[in-house]
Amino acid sequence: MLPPTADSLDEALLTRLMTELESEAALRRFEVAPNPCVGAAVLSGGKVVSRGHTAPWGGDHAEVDALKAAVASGTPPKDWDLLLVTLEPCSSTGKTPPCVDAILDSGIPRVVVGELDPDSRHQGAGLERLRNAGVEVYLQDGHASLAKSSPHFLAFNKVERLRRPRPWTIAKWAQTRTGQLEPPEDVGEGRWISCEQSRLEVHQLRSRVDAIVTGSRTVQLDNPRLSIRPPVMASKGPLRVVIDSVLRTSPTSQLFHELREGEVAGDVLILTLAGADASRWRALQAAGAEIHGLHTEDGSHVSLREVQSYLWERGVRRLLVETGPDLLQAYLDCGFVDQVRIYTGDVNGGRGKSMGEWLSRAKLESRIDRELGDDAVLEGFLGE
């Protein structure tokens, strides 16, 4: 049942809201991800002034999406009598302020919410706040599901996952029709497999995590900038991670060239084994590199583990894998991607690795598969 007092709002509209917010939020999960595809709905008087959605990862809450569309309707915030939101508004900062505190400021009086936070460590937290700041709060169970619309995010909220944290890992790569990651010599330069469209989204997608991960390898083979450049815009450019473990990163390479106009780039951090080759050490650190040193799993090579975790330290959450097939691969084979973006180029044959056989056996979930200009798209969530 509705509280006594949200007369203006009768069940089969509640329903109806609830499960139209949480299907339009659904359709941004990629983007989104880790958090949870939220969606929410201004009314007055009954009727609906402005819906708003989780935004891709760095962007506004939904709670916060719907309030700035209200303002744009017109309709007067005296007139804002009901927030109806799919999941508990948040009480604690992160990328962005607590959704609790631009409710309070909006003076709506009443909150519907269809689930409760999953988080432990802030399940009714956000309840509690509005409640004792004079909001009449209703929380309407089973008219929305994380479930159904966010399994990524009780994945991620998993509490062997809250034991160990590490950010949410996003594997891109670009991949010819039998799935090697380069093309023949004489395609695209040796070098690109995708088509324009696709490579302007894939700078878009840097724009939306807070790094990214390459090898050394492909640094010395295809010395990307890893940089985010127009006509995508951004404020600021995701760290770049080079997982060196001997250091081979040559200190000329484009990741300590100067920026052109309009170009954005994050800084550059290079991890590598503790007690690697001094000389090496200060060339990179003088092209401005910082240099971690971390240990080894395997004798040789850097521990991927303690990357993840030392990104997660750092302050890293959404993490883009952008490297060959033997980085690629080890990635994967540690359990350490949740999500994947496949772009399958409109090329034959190719060389090095194939990724055919890893992609037959994975698991994928909450799949989309879609074209872009000549390329075909593939994204998906791991499953387990």
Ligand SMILES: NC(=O)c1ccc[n+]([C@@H]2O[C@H](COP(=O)([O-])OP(=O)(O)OC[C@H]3O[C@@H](n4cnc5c(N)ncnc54)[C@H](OP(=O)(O)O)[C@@H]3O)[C@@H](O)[C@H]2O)c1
Contents of the next structure:
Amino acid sequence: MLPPTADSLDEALLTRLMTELESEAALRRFEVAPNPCVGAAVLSGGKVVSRGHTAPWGGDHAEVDALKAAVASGTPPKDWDLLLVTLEPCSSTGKTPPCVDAILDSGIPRVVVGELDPDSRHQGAGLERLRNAGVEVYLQDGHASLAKSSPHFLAFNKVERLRRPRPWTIAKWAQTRTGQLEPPEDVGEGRWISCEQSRLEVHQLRSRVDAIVTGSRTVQLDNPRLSIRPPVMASKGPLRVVIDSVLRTSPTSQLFHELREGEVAGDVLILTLAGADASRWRALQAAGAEIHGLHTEDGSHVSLREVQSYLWERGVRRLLVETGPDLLQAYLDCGFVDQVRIYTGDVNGGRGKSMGEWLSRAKLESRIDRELGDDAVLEGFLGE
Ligand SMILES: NC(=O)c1ccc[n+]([C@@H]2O[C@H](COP(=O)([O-])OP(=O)(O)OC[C@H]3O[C@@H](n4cnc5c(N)ncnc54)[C@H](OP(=O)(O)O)[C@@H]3O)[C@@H](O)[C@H]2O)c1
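The structure above corresponds to the form predicted on its own; please provide the structure of the form predicted in complex with the ligand.
Expanding to the full complex; the earlier chain stays at the top.
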């Protein structure tokens, strides 16, 4: 409830707006996770000047989005009298500068917040900074619900997970109607399952992660570039990570080729076993790869637990796994996949292991089924 000093605020309007903003923000859940889905609005004299929502990964937070939209609306900043935001504004620098700074710079005199930051390290800090700077701050507790709009964010910040942090991991794959990741040999050059629109969408997905993981066999067989290509534009490509226990990757792989016009790609990092062959190690380094040695848990492959911890230490927070069925299954079996995007192409039959059985048992939350060109696309968060 708002305190008595907030009499001039229309509580019914704010409550309705809070609910609407939260639902709108949740529409982007698969693009923003592990960030929370937050909505914000700038008001002037009880009228909504602009709305904003957490942008896809790496983009603006909702408050900044709403403030930018308020500038674009033409309503002069002196008339903005209230900012409504469903979650406490951040006060520390992450991928973007603190939202508290943007709010203070805007000169907005009042802020209504729907819920406190659940992370005890930051809880209340944003509100305190605003209050100390003379902004009137109200907590409209209980009107916004992170548990409803952003259960993924709460899962990501669970104490058990914070103790052994690992990146938010999205597994994306293309499969035939029978769930196989390789088409029949005479379809799509024996390689392509999904339609062109889907492949374009994957480039957009790549532009919204910090790193992509693939396996050594996929590099050998498909020779992928793992880059972002036009028309999708990005300023920086994600780190390209190959899991390659015995350094099978060829130094002539396309991963090391020069980029074409408009193409962006991150550095190549090969994760291998600490005692891997020294001459291969040197040849791959000469080709441009960074190589890092890890331990094994099963006696033959690099430990995926170590892969995830190491990538976290390197600053990777949102990770895309684009692999064939073996490494994909290993990731799923370890419980390291948080989110899936599955493209089912207009292809019958196929080669190799089918994901059909796994999919029939998977507990998918906040699931979306949509059509894209000839493909059916399924997205969801993986429940515990
Ligand atoms: N449809 C799709 O979305 C899609 C995407 C990518 C690839 N593919 C297809 O998939 C096929 C290749 O699939 P794949 O699964 O054999 O190759 P992969 O994706 O390269 O995965 C296999 C590699 O992963 C590593 N690995 C396997 N189990 C592991 C574990 N438990 N722990 C750690 N590392 C492990 C192994 O590398 P080390 O032996 O070096 O440890 C192995 O070579 C190709 O035909 C490709 O065209 C399809």
